[in-house]
Every structure is written in C-alpha cells, then in structure tokens.
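One chain is shown next in structure tokens, namely the form predicted on its own.
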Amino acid sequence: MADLSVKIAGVELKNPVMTASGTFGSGMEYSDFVDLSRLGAVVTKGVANVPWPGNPTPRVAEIRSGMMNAIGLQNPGIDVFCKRDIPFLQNYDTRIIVNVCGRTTEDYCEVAERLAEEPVDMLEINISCPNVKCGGISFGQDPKAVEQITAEIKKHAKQPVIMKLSPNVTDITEIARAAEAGGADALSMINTLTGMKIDINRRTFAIANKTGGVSGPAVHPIAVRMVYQTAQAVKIPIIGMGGVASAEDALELILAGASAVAVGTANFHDPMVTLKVIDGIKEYMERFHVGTVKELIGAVH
C-alpha cells in the first residue's frame, strides 16, 4: 500500500498535499465540497498583528492560462483570527498552517508571538510584503532583509517557520540560501509574479492597483526550474507551488525537490481539486509500485 506520508520540520503530514495561502481562506468556503481532514495541511490566508483593508477594487483579472490578483492581504486581523478561524479548523484532523503578513519585521514578530500559544502546527512567513521602512521593497528580494528578518521571526515563534520565497528576483537560491541562514525549518515557493493586464475596450488597467501577481498553469514551469535550483542549494525542505492543477503538476515539483505540494489558483474553478491530486499521486505510486511518496522527492537529477 502506498506510504503517502511526509515529515517537514518534525511535523508529520498524512499526505504532500496542503492548500495555497490566499485561495483557500482557512477552510469554511470549502468544507462543503471538500473533507478538510483528508489534506496533509490547510495553509489559510495571510494574517497581520491588525486588520488590512487590501487594496481598491478591481483586483481580480483573468488572464490565459491563470489569474492575476493585487487583492492586498485583506485579513480581519490576529484577534479574529485566533477567535474564529483556529477553532473552525480545530474541528478536522490536518495540520494548521498560519500565513503570516507584515509591514515590518516588528508586525512579523508580533504574530508569531501571539501565534505561540496557539494550536497550530507551522507558520508560514509571506516575505513578499512591501518593507515599509525600505522604501516599499518587498523583504523577499534582499537577501539580507530575508536572513534578517528570519533570524528575528525564529527569536519569537514557537512553531518552525517556513519562509515563502518570491520569484521576482534574479537568483532564487540567493533568498533561499539566505532564509536557511537565518535560521528558517522550511521553504515554501514560489509565491506570484508580477504582471500586468490592461483592458484594450476601456484603456485602462485591469486591475486598479496596475500590477498583480500571475498565478495558475501559466507559471508552473518556472516554478518546477525555481523548486529543482533551490533543492540543489539548500538542505531544508521544500513545498512547491505555483499552478497546481493536477496530480502530474504535483508530482513534477516532487521529483524536483519539494516535499510537499500547495494547490491555489486551481481550487477557484474546481473546489474538490486538491483531493483529485491527493488520489492521482496516490494512483501514480500504485502503478510504479512506489512505496513511500518519500522515494519521488528529489529524484530527479
């Protein structure tokens, strides 16, 4: 019988299959269409230390072959959060995985803190906040701003933390190199590029913010090049992401590198999409006769 279990940072997951930050909420639009308690994690949205209104609408965009959004981290805040979304997800039998946002290391560090008494099982660090004290950079395109700011979350989570790498930057392993450095138990990658649509009939821009970030098949091949280079250059473990649609999507980041997989865009137009991938890894093992899903990570070289 197939072994789809795998271990990130010391915490067992029943399978490599989680959620994407930001596509999933932390469960509730969901449970309906999908037994949360059959996901090896459930990544909610990204949660600051107060409540973010996001940005101005329009802030979704189809675009072929994916989506682009610049919804801002719109989050009710760490209060609310803790209150209602950690005991919701309480009620099902899959790993709690909180993302974290901030304007500043000192915002980062907050959460964690509140973060540590809590029941959940890793956090999960969206580095791709513009750094407000750095002139709107996003930390996650300065290697120092990256170990920096690790080392500083480590002081004050209690959970390991995991570091989401941005793709918009010129060497990939540079961050990834950078996040191990400072002290990160895990990497998850890649978060969004950053696009732009503009509607030709109102000559405008699609979405109000200008840019957005690209998400859905459009990026997978790039992140399975970022997944394959950074698993070459560190040794922590890897949750690849980035256009996620099926079990072959999946399986492509695991023979690159990745530990474990996140499906986002993809959940939007099929919300029982991540269980498809759950039986479709699981049908992949049988047929190859692979005993553990731990056997495919990396395998490829």
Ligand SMILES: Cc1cc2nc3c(=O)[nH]c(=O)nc-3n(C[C@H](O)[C@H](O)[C@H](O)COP(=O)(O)O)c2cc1C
Given for the second form:
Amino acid sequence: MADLSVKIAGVELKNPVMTASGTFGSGMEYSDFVDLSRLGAVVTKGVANVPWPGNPTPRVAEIRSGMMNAIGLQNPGIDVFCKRDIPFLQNYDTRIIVNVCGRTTEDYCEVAERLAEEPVDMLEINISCPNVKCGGISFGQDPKAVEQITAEIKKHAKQPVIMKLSPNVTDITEIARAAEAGGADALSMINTLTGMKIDINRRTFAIANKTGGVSGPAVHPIAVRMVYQTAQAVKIPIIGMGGVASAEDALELILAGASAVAVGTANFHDPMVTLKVIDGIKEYMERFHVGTVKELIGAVH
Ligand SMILES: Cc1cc2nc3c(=O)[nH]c(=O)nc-3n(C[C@H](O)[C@H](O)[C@H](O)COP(=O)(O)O)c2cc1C
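Based on the form predicted on its own presented above, generate the structure block for the form predicted together with this ligand.
Below is the entire complex, every chain and molecule, led by the chain shown above.
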C-alpha cells in the first residue's frame, strides 16, 4: 500500500494534495462533487479582520492556458468566517488551513489572534496578492519587510505559519530566506504572476483593475523552477502550487522539492480534479514501487 501521508510543521496530512486559496471557497460550493474528507487539507479563501468588497468588475478573464484575476481579496471578514466557515469544515476529516490577508501588519496579527482558539490546523499568510493596493504584495517583495511581518505574526499565531510567496520578484530565494529567518514554519508558492489582457473589440482592458494575476497551466514551469530553487535555499517545508491540473503536474512539484501541492485554477473547469490528482499520485507510486511519498520530495537534483 502506497503511503501518501506527509508532515508539514508537525501537522500530518493524509495525502499531499490541498486546494489553493481563493479557488475553492471554504469547500461549500464543491462539497456536492468532492468528499472533502479525501483531501489532505482545505485551504480557504483569504480572510481579513473586516469585510473587504474586492475590486470593480470585470475581474476575471480567460487567457490561453489559464486565467487572469483581480478579485481584490473580497471576503466577509473574520467574524462571519468563524461563525460560518469553520463549523462547516469541522464536519470533514481534513486539515483546515486558513489563508489570511491584511492591509497592515496589525490587520494580519488581529486575524491570527482571532484564530488562535479556533480549531484550525495552520495559517497561510498571503503577502503576495498582486491585486490590492496596500498590504498583499507590498510586503512580499521586500526581504526586510517579509522577515519583520513573519516575526510579528509568529508572536500572535498559535498554529504553524505558512508564508505565501510572490513570484513577482527577481530572486525568490532571498524572500524565502527572509521568511525563514522571521520564523516561518513553512512556505507556499507561487501566487499569481502579474499580467495584462487587452480586449481589442472594446479597446480597453479586459480587467477593470488593468492588471491581473495569471494562473493555470501557463505558470506551471515557473512554479516548478521556483520551488526547486527555494528547496535548495531553505530548510522549512514548501507547499507547491501553480498550474497543477494532473498528478503529473503535482509530481513535478514534489520531485522539485515540495512536501505538498495545492490545486487552484483547475478546480474551475473540473471540480473533481483534486481527487484525480490524489488517485494519480497513488497509481504512480504503485507503478514505480514507491513506498512513501516522502521518498519523492526533492528527489530530483
Ligand atoms: C480566482 C482566484 C482567487 C485567488 N485568491 C487568492 C487568495 O484569496 N489568497 C491567496 O493567497 N491566493 C489566492 N489565489 C492564488 C492561488 O491560491 C494560487 O496561488 C495561484 O492561482 C496559482 O495556482 P493555480 O495556477 O493552480 O491557480 C487566487 C487565485 C485565483 C485564480
């Protein structure tokens, strides 16, 4: 029997497949299609200390091999989230990872504190959203700011802290080392890459925000490269994401150094894709007589 379990920052996941923040809600919309108890973890949409309205529409567009979005982290705020989403997720035998967004360091810390007594397994801190004016990526592109905000959040968080990194930087390893130095328990990467699409018929931007974050198969090779580089640079575990739509894509990230993977954009065209990725990893392990998925993590040098 192939052992798919992995451990991240002391938290055991039954398999290395989770959902990518913002592409799966808190699983409510998907629970008719996917038994959430089969997932390694559900990673929720970003939640802030207060409700955020998000950006003006249109805020999503299709591109060749993926999509662009500038949702702007619309969310109902931590009060509604704690009342509505956490009790829902507790009905399932899966790990709960809450993605946290904020405009200031205090915003992030407030959410971390609110979640300290909740039945949540890990926090994923989004310092990498390209679609909000303050907070988000403005933290994630400066190594000093990354170290400081990580250290500050660590003071308030009870659960292990995963820092989610932006690919919109010159050297991802510098940012990854800064997060590690600040005390991050794990890293996740990559968030979306800033892009632009022009609607030639309307002669305007396809997205009201002008720019949007590119995700889906188009970004997968970039994610593999960044996970590989980061795995050589830090000791903490990495959760890899970016264009995963099949077990093969997930295995590439794992072999490059990811301890687990998240599936994002692919959920929109195949709500059951996460289960196919899990089954595909298991089949691969059986075919190649791999006893535990841990043998595959970072196996390619
Ligand atoms: C519509 C949409 C909303 C997203 N919302 C968030 C979010 O709230 N927080 C976050 O950290 N990442 C967010 N992301 C980024 C994804 O979690 C993921 O890092 C990225 O899309 C790359 O993975 P993919 O190519 O599999 O989608 C969002 C992505 C999409 C497409």
